[in-house]
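The data below hold one chain only, encoded as structure tokens and taken in the form predicted on its own.
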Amino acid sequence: MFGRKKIKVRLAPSPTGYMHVGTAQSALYNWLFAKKNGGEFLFRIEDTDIERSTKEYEQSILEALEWLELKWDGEVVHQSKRRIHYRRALEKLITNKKAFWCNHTKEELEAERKEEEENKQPPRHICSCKSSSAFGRHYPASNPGQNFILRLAVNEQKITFNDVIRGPIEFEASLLGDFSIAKSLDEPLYNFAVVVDDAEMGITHAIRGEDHISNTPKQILIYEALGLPLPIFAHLPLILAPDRSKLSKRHGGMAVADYKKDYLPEALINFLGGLSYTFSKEIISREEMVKEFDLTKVHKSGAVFDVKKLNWLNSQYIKKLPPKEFKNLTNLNISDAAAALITERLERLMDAQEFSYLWSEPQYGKELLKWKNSGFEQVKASLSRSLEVLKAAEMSREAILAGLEKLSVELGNKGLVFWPLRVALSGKEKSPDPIDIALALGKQETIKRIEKAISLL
């Protein structure tokens, strides 16, 4: 489908703000084409908006991707060292008259754009500088009080490019005016330096998100201009929110880097690859959605950012990790018992806090330890039996149970042996299985907090 030719695509974030998770969505499928087909994952920063873009946010947008491992190929370009090369291009459109400065002013340019919208006409420019005398010369002349900007001549025609996600789209170029590419010879507007870019870096295909449908007829247009060939268009689904608005911060969307600290790196890419795209399973590797991945059953309809599913799945993943693993993403010194305890129950990294239990002695009132109607003495006597049981046994969940269900029988009261042991090793009125707890202590800090509930009654 694809042809011979060697597949290239890329990312090209602007480094004006920290990866969003849509950016990151379109890293995957970026990526999982190019190591579908044995092709090539480039990466580059555009950062020609000077006063915006900022190392730091450059360096975020590098973690991140390193962080969910979508490792590209090559060298980091940045457009702010491609300079000459945008010059020579607008160089070549001027000479060629296939561009021209004009020097239309703001008032005018937006008196028009009123005039048209009364009209209920499309916002154009049709500029009349291109029928100057100008037309062809490289440098705007000098003249005090006007900013010159350059356009791009464009031609009455139909502008049809097949997107490989969405089929055929049509538009008409007349509709586009002659829009603008650059404000000076150094200074060249997004579309322009993405043309170029993107011609220079071999791209073969252009794989980015919907919202920038609108961009791709003027990028042919400097595509024909440029005597370029084209790539091949595909543009992804926007992720949404539940309301099905564009997902903002407020809805859960946010940065990838606000996710490393309750996240699985491996169930982020999991949700991300899962949301415009139907795999064979909910679970599934990156290596696995490579061998799937097809770019022509990419979903054209908004995706839902569900948190909840986001969680589900990250909980399956934190379910997998070794003790050892878990303890040092979250930095706790505890047992593997205990690690184990926490990672069977756990949506998210950072709420293993809610188990403290299990590193720091709980605090609570002597009123939390009763059970129903039971009354002190009862809980008393309970809690002192249920020490017995606790010194005598083997630290195993079958010798424990055996050892309180006797208990529980003896005394007639299930819930008057369980209820009094939990909250005298946790706390909490909710927590796991008390001998889950007890196995996760030890024997030695389960006999001290049994004793400690014991000395409040």
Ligand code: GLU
Contents of the next structure:
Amino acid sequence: MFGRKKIKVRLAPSPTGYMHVGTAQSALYNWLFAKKNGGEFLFRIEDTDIERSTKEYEQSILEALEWLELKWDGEVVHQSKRRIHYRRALEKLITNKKAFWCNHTKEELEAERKEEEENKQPPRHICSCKSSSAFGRHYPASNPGQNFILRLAVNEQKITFNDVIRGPIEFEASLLGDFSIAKSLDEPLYNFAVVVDDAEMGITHAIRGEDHISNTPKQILIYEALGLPLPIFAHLPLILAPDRSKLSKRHGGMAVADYKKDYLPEALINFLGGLSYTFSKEIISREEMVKEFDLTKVHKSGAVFDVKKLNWLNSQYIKKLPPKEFKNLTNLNISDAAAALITERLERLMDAQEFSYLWSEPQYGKELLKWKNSGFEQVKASLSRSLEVLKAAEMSREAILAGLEKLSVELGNKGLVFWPLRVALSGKEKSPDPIDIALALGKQETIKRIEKAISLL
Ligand code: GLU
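What would the structure be for the form predicted together with the ligand, given that what you showed me was the form predicted on its own?
Full complex below, order starting with the chain above.
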């Protein structure tokens, strides 16, 4: 667009755990915003915390994004490969006296914190090393030694920003103290690396979880100290458990990879999209979401993770799956009719196992064949008559239904016809209509199963 900066957003996960649903939702909203505005969705791995970051977590995050088909633009950026950039930025701050080395010991800082706590003051360190004489003493341009860390020289001021979702937010800089930005020139701390990266990647909008709101004032001060323009900030509401506590595994808030066995990516995308945004309809494709998405309309308050809703959405997407695709996904070697019978009724893919009678002979006790207080003889007679119907009828719903209904009238008891037939075909008390099962099994298998039930009686 002429005269306007190209919109660039990013997902910047730390590979210190598997990707959870909150990060997936951030990815989706960033992606929607980029698509809506003809911008770019970039991807950065924040792996500066060497001890807690692993390649395995990184790989799982990449796979989760690929599974959800949230494609990022360009190469994956790794913080671990950008140390030189952080070093340069740190040196610049030292040269401009915006940052200084502090060698207060752990014990000194601990004592200070305790005193602050006792006096009900905010925990912060306003550092004496920043005063000019101390600057002189502790001001080497390179790493001075193990006991030093780099701090930003923070002046008293109000820090304000206009959050796209939450409106104006104000912080008091003095509450932060002279916070640390690096352990050494080669060990930048989290907030510092984020600012250097976002600035160098040309990020125009930092859209991220609300849990990062407390980092924003620090990041703003770092931008200002480096003389860099600020991005626009937008903090997304958190995803909560039904009791509004932090979402955990217990509530169904699993790692994204865990959803793969049960859910279709489109269903999860639809669900996550609608969690913190009101789209015009409940079942909505990502393309339709792009058209409607307006960052200013993302909800402010936390969204409750409702697994029932997710399951319902999933069932709607499963219903639309062509039999072939369903069979590929579940690795089931069944007829198209059997696949359709399952997809009509499934909430989660793994539950397809409940329909195992469609591909393997059911096991059941003969007691189950009994309808209410009928005796075995009556059941046997009914099944023998059903067998005749099934043998004679053409394999269509209408033909089988007509035959079985006629039989029900003759025997004066519909249950006595349909119940034993259901059990003979499925081995279950609850199943889809036995006629649908017969159609899915085919004539030969249906006959075989009824004969087997008769032989049990
Ligand atoms: N690395 C942070 C996280 O995994 C995200 C930082 C950001 O988006 O600014 O939560």
